[in-house]
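The data below hold one chain only, encoded as C-alpha cells and taken in the form predicted alone.
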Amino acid sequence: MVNDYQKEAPGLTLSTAMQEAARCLLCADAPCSKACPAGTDPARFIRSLRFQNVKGAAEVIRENNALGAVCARVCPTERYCESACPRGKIDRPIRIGDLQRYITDMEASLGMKILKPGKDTGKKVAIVGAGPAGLQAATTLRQRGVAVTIFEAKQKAGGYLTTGIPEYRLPQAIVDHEVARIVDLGVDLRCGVRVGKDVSLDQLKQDYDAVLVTVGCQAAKQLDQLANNVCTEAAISFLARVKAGQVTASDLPDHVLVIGGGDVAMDVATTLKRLGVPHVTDVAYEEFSEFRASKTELAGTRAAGVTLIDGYQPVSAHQNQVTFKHRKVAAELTIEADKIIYAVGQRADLTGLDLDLQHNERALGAAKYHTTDPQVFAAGDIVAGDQTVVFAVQKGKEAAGEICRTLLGGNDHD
C-alpha cells in the first residue's frame, strides 16, 4: 500500500493561508478556541499569522498543545472549533485544521525551538505509557520544573498514534518528531518497559513522587455472538499489522466485513480498499445521523468505494456469516464474508497495575484525575471523557496540573 501523504493531502501554501487566515472576523469572545478541548487557542494563532507572525502562531499552539503538529492532522475540528466559527454563518468555517497545519510544517522546516523546560524543583514523576496523554502530561511537567520518566511498554512512544492511524491520514515522521521535541526537554523515554511486569507500581512509587498511569485502551471489546470465532480480528490488531508492514494485499481475500460506525471502522474499512480488497462492506449500529466517525473520515471512507450499510445490530455469528437486525425497522439482513474486523470499541489493560479504574464509565472521584491511591494519578482514554488526542491532551495537561498542584502546592499551576 502506498502512503503519499503529501502529494494526498498537500496542505495549504503561504498564499492560501494567508488568504484563509484573511477570512477570520477576529471575533472578540472568540468561540472557536473556547470550542477546543485542548486549549489550543485558534483565535491567537489565526491572529499572529494574519499579522505574517509565524513564530508567533507557532508559540501560541506549543505553549498550549505539544502535539499541535498532530492534532492538525487527525483532530475532527467540524465537532469543535470550526463547528463554533461565527464564519459558518457567513458561508463556511476558517479551516482552523488546514492552518494549524501550516504553522507546525514552518516551525518544523524552519527549525523553531519553542519548547523549554521550567526551573527544577527537585521532583520527579513517572508516566506509565507514551501515548498523547502521557506524552503532553510529560510535557506540562518539564515546563514546570519537575523531572520525567516515561514507561513504554511497546518499543516505539506514540501509543496509538504510532500503533493504530493509518500512514495517509497521520504520516509517522510526523508523530516521530512530536516525540523528539518532548524528549529534548530532558524527558526520560523508556521504550519496552512495561509497568506490572518488567517494574512494578509499587517499585515506581517508592522511586517517584507521584506516577501517573496513561496506558490507553488498547484492547480491543468484543461481541458476544463473535467469541471464539476463527474468522474475526479486532480493528486494533489488524491496523498495528498493517502499519507494521505486516499485511500485504495478497494477505487479504475478496470479501471483508467491518463491523462498527467510529473513526477506527472508518480506517479500517479504508485502509482495505486501499490495500486492494474489491469488496468491503460496514454495518454500524448508529444511523448515519449518529455516527461517531467524523465527516472527513466517513467521507473518505466513501469515495473508497466502501458499501456502509447503517443502522444494523448483529444477533447471531456462525464461522463467517453474520445476521442482522434493524435497530428500527422490521428488517434483517445477513451478510457471508471471507473475514470479519470488528471496531466496537476498546477498553484498558491493567494487567499487573492492581488499579481501581473503570474505563469511560465514571469519573475518578471528587478530585479529579486522582485514583484511591493518593500516589497515582491517571489521565487520558482510561478515565471518563471523550476518546480522541484532542481530549487525550486536555487530559494530560489537566491531570500534569493536578500533580503540580499535589506536589508543589499553591494554585498557580492551572
Contents of the next structure:
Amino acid sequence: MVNDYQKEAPGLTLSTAMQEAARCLLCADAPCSKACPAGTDPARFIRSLRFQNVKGAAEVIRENNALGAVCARVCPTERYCESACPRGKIDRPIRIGDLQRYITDMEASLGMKILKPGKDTGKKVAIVGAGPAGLQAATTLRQRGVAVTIFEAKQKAGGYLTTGIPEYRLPQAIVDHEVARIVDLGVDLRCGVRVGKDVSLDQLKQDYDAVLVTVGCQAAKQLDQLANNVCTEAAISFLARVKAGQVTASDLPDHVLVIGGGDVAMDVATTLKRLGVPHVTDVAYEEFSEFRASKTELAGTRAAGVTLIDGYQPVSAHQNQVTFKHRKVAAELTIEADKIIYAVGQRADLTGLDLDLQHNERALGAAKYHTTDPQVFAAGDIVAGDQTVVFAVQKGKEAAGEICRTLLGGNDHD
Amino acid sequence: MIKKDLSVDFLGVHFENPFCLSSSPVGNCYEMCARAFDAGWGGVVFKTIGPADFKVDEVSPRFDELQKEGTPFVAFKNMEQIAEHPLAQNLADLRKLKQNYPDKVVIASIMGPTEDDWEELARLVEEAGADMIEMNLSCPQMTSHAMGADVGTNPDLCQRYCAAVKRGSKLPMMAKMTPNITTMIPVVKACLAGGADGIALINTVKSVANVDLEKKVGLPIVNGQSAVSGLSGKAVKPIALRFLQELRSAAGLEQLPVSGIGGIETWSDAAEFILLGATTLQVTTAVMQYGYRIVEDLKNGLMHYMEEQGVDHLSDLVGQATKQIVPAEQLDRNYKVYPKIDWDKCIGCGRCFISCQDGAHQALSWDDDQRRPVFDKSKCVGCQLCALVCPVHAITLGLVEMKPGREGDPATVDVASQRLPS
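In place of the form predicted alone, output the structure of the form predicted together with the partner chain.
Zooming out: every chain and molecule, the one shown earlier first.
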C-alpha cells in the first residue's frame, strides 16, 4: 500500500477550476491579494483564469514566486488569502490554493518557461542551503543578472520540502520540477557540499561578492522528559526516513505516540496511519481552540483516524510510558507506546558557520537580512518571522533584493 | 509577462492594440475614457454625440440582465440612448482626450436626424481632433424614430447619411450596423456607396429579456411599464459572428474592413472575431460587468495565442476562418462519427442517456444495475449531443464511418475540435 499512502489528492479539472474561478467575486480591492505574505496576487490570477487566460494566470504566479507549485500545495491558505476572501460571507471562500495548483500544473504541462535571467551584472553570490528561501533568492538574483552558486549539504535540493513534507501533501516530482526550473535560469547547484565542513564560509567570502545563508532550522528541539529515551525519535528524522523510503509498516509497532500540535505533528500522525499503523495517538500541548496546526492539516489527521488529545503536557516518561497532565484542569493520563515521536519545534544548527544570528533575530528595517559581517546575509527560517514556505519565499526574495541593493546600489525594484 | 506587438492598422489609423470601448455608457466622458486608456485600451468610441437640439431624457432604472442556471449577465438589456452631456462638453472631451492621449485612438460616434445634422456633427468632431468617425445607424432604443436602428434598416437613408458625413469630414469613417435585419448586405453596400470606409458590427439586438410575473410587465419596470430595447453580452456573440461571416464571405466584400462588436469578454472571443475578419474589436457589456481591467487578459491572452500560432502581426490572423464556414449544402454528409466513452472518467450521472433519449435518436439506453449508459451503434446518428452534455468530458469523438454506399476514407475525415471545453 506504499503507493496509496503516497498518493496526492486529485486536483481540479479544467471544468471544476473554471467553476471555482466563476465563484470568485472579482473584488475591487481584492483582500486575498493583500493577505499573501509572499505578495502573490490571487485576484489577478483567478481573474485571468476566469477570462480563459491560463497562461497569463501562470505568469502572474510564477513571476512572483519561484515555488508557486509548492506553495499551491502546502501554503496554509486558510490563514492568509482564503481567510480574507469575501466569498466566505456568502458561502465559503474560493479554493485559492487549489486554483493555484491547477494553474501551475497547467504551466508545467504546457512546458511554459516564464522566468528569464537578467542581463549579467558581473556579480556573484553563494547561497548556503537549497531550501525554499535559498531557491527563491537564487531565482530573484538570477532575474537581476547576478551569478548564483548554491551549496546544499544534502544530496538533493529542496530542504524541508524534500526531507520533511510528506509525499501525499507535496509530491517530490513537484519539488524536483521547481528546482529544475530554477537551475535552468543558470543557477550552479552543488549538492552534497556542506559549508563549514567541505568548504569554509571564509572561502566562500573570498570567492563570491556576497554569501546568503539559508540553512533553515534543521535540528529538532528536545523534551527534557524524553532525553536519552530509546523509544523516541524526532519528527523531522522520522519524516526524512519515510521520504527516503526507509520506513515500512512492518518497522512500526501497533501503537505510536506522537507529541505535538503543529503541522509537523499532524504530518507524522497522518503518515503513520497511512503507513498502516493501527493505533496512533497524538497529544498536543495546545487546546483545539488555540491549535497551531492548520485546519486542513488537523482535519486530515482526524480523517485518517488519529486519536487526538488536546491540552496536555508531558510531565514524566519511563521508557515506553509517558505521563501527561492537563495544563488547566486536574487530569492526568499515562500512555504506553513502543514508539514515541516528538514534534515540538526545530532550531537552527549553525555548526561551522560562525554566524551571529542574534542581530537578525532582532533585526528590523534597514538591517534586515544583514548579519554582523557586511558580506554575509541570512534569510529563511533562521531569521525572525513565520516558519512557513510562503514566508521563506518572501524572505528569500527580500534578502536577494537587499543583496542587489548592497552589491549594485540603487533601489530595490521589488 | 509575454510581450507581442498587438498593433493593427484600421482605415489608415494605427491602433496600439485592437481593443476599444464601444460607444456606450462605458465611454461617457473624458474621465472615463482616460481611465480606460490608462488601463490599456487601444481606442475609445466615445458615447454617441447627437445634435445640440436633441435632448436626451433617460429612464430609471434602465438595465436588465438575463441569467441561466445562476450565471448572471448571460445577456444584458440596456435602455440608455446617446450621450446626455451638452454637445460643447462632448467636443471638449474629445479634444482633451486627443491632446492627453495622442497615441491612443479617439473615435467619435455620431448620430443625427437629418443630413445637415450628420454633416455638421462630422465637421465638429473632426475639428475637435477625433481620429475616426463611427456612424451610429443602429441604436434600438432612441426616442426619435428619425434616428437609430430604424434608419439602419433603410439602405437609401444610410447611403445619404454616409454621404453627408463624408461631406462634413475627411476622417476615416465606419458605419455601425443593426442586427435587427434579415441581411446586412444591402445596407452595407449602400453605406459603402455613400462613402463609408468600413463597417462596425453589431449594435444591440431588440429584446424583452424578462417579464415580472406578478406585475405582468417587462423588466426593467419604468413606473409600471417597460419597452423593447437592445440586448448585448455573450448571448449575442453568435449573432454578431454570423453577420460578420455573411459580410466577409459576400462577393466583393471579402476585404471589407470591420470593427467587431458583440459579447466579447475574453481573448478567445476576440480571436474568433479576428479569425472571421474583424480588425479592431469593441467591448461594452463585459466592461459594465467587470470594469476596464478586463483588457489586461484580453491583451495578454491574445499575445499568447499569437505566440502559439507563430504570428508576429495580428493582421496575419484576420479572416483566417472565413473560408472554412460554407453554406450548409456544401458540407460533407458522407460519414458519421460515433461517440467514444471513457469509462474511467464516466461518473454514472446518466445525462447523456437522458439527452439521447429525449433530444436525439435513442442510441443510449441505461443499465440500472451498473448505472451507466449502454450504446447501440445501430441507432446512433453521430450527432454528439451526448458529448456536449457530459459534465466530465468523458465522451469524445470516436470511430468515423462512411455512410452505406458513400465514397471516402474515414481516416482523412477532420472532425476533432481542439477547442478546450469550458
